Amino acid sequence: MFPAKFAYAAPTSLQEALGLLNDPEAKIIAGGHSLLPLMKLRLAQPSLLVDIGRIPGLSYVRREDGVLAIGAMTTYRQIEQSSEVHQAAPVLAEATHEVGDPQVRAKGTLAGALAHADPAGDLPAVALALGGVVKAVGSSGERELDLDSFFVDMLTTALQEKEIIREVRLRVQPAGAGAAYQKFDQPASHYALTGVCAVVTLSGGSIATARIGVTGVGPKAYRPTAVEQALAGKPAEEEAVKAAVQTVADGIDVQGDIHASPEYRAHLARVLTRRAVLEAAQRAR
């Protein structure tokens, strides 16, 4: 299907882009892998597309002050190939390789994935497990949004209507930490029926800390904080971890569709959380 008619603008600065967003029907486009399919189905019909791809200085990966600073137009492919990412947060590179296919990874962006907040997207789970902030600019200036409260609901974030992500800042994996991303995907789309990222530190043979991000289960990516707390102090062994992760889908509006029932998704969440935590612990050793 063809999209409805729309105007197109390619600003050369963030301020120019923000001015164009005064049109209430305008939409930002970066890689386009989320918005364009919606437009073809006429589920989205913006009157104006504001292409931020020609704004200079938005494509980079830098390590600074214990974080990875990633520009809004940095593609999945750039993240996947970045030596900084492989050294500071290798799980981000691994999970990025799981996104779509080479064509998607060549144009899609991390910032776009977080802004779109697809409940089956891979990278929201990784961002939650690593932790960090999103830097957004709007007409009133720039502000930082903590990733722990960034995802509000299905396809909904804490971004205001006329804000643009300028940079994503993810924490570097702690010294001695291990991290892993486990995913069970829909084979045609490669979206996660369930995906779990775990970042684990050890003390002796026990888990000292765990941060976990889950995607594909509920209407948004989330951190199962009760599971994180249950894992603290537990031996990094199969039975102890299996018992601690049983509540990973508790209190979540687990989604069901033609690909997986709510019961199956909750089962996958338990299985993949156990696997991700054990793999992360093994890497931490």
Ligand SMILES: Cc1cc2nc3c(=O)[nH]c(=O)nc-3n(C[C@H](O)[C@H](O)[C@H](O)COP(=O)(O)OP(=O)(O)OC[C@H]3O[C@@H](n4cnc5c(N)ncnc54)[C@H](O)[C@@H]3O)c2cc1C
Second form
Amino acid sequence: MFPAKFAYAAPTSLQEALGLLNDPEAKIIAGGHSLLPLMKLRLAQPSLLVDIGRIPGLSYVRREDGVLAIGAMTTYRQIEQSSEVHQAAPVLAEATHEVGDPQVRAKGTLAGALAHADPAGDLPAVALALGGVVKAVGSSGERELDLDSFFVDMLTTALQEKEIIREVRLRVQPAGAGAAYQKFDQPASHYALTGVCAVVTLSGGSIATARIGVTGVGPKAYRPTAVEQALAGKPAEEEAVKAAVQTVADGIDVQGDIHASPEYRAHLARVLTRRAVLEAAQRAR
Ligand SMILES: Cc1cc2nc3c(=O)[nH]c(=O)nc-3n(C[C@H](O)[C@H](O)[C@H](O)COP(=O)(O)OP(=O)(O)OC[C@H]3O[C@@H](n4cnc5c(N)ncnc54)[C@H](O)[C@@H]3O)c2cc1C
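Since the structure above is the form predicted on its own, I would like to see how the form predicted together with this ligand looks, so please show that one next.
Next comes the full complex, this chain leading.
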């Protein structure tokens, strides 16, 4: 299928890009691996694509004071191969490797994935479990958006219309923490039917803290904070963890489609949360 007719611009600075985005029908394109499929289906029909891929200096991974700073045009492939990521947040490299196929990972970007907020995207769950902020520029300057309140609804974030993510800043895994990403994927697209990321610290044989990000279950990725609290102080053992994660899909508008019913997705959420927490605890040991 072909998209509707559109104009294309390749600005060479963020300022120029922001100017082009004054066109109410304009849309940012980064890797294009979410936007172009939508355009081919005519679910999006921008009259102008503003390609931020020609703006210099947006493609990097840097470690800065307990944070991984990742530029807007950094691809999944660069993240997978980054030694900084492998040292500071190996779970990010591990989960990135789970996205799509090598072609998707060669073009798709972390910033694009977060901005797109696909309810089945892998990286929103990891970003929530690690925690951090998104740095975005708009006509009124630059601001930081906390990832905890970034995902608002299906395909909807706290970004304002026409704001550009310049950088994603994810906290490095705390000293002594273990982290794991567990995914049950749709075999054709590799999108997550359900995916769970857990970052766990231990105190003795018990869980001291757990941060969890869940994707594929509700209309947006979320942190099951009641489960995180229930895990604190519990032994890092099968039965205790299994009991603590039972409410992981409670209060969530669990989605159903041709691939999985809401009941099955809620079941997957419980199983994968248990596995992710136990694997993370094992790695922390
Ligand atoms: C065959 C296939 C399989 C896939 N499998 C998976 C999978 O298993 N798991 C998974 O998580 N994803 C999967 N994806 C989606 C893929 O990860 C996308 O590349 C990614 O979600 C979007 O990144 P992008 O750079 O391509 O964004 P684009 O498609 O360029 O943009 C997506 C949206 O974000 C906006 N945007 C992009 N960059 C910015 C920015 N810097 N600031 C503000 N807004 C921005 C765009 O305007 C657009 O609305 C798959 C895609 C395909 C085609």
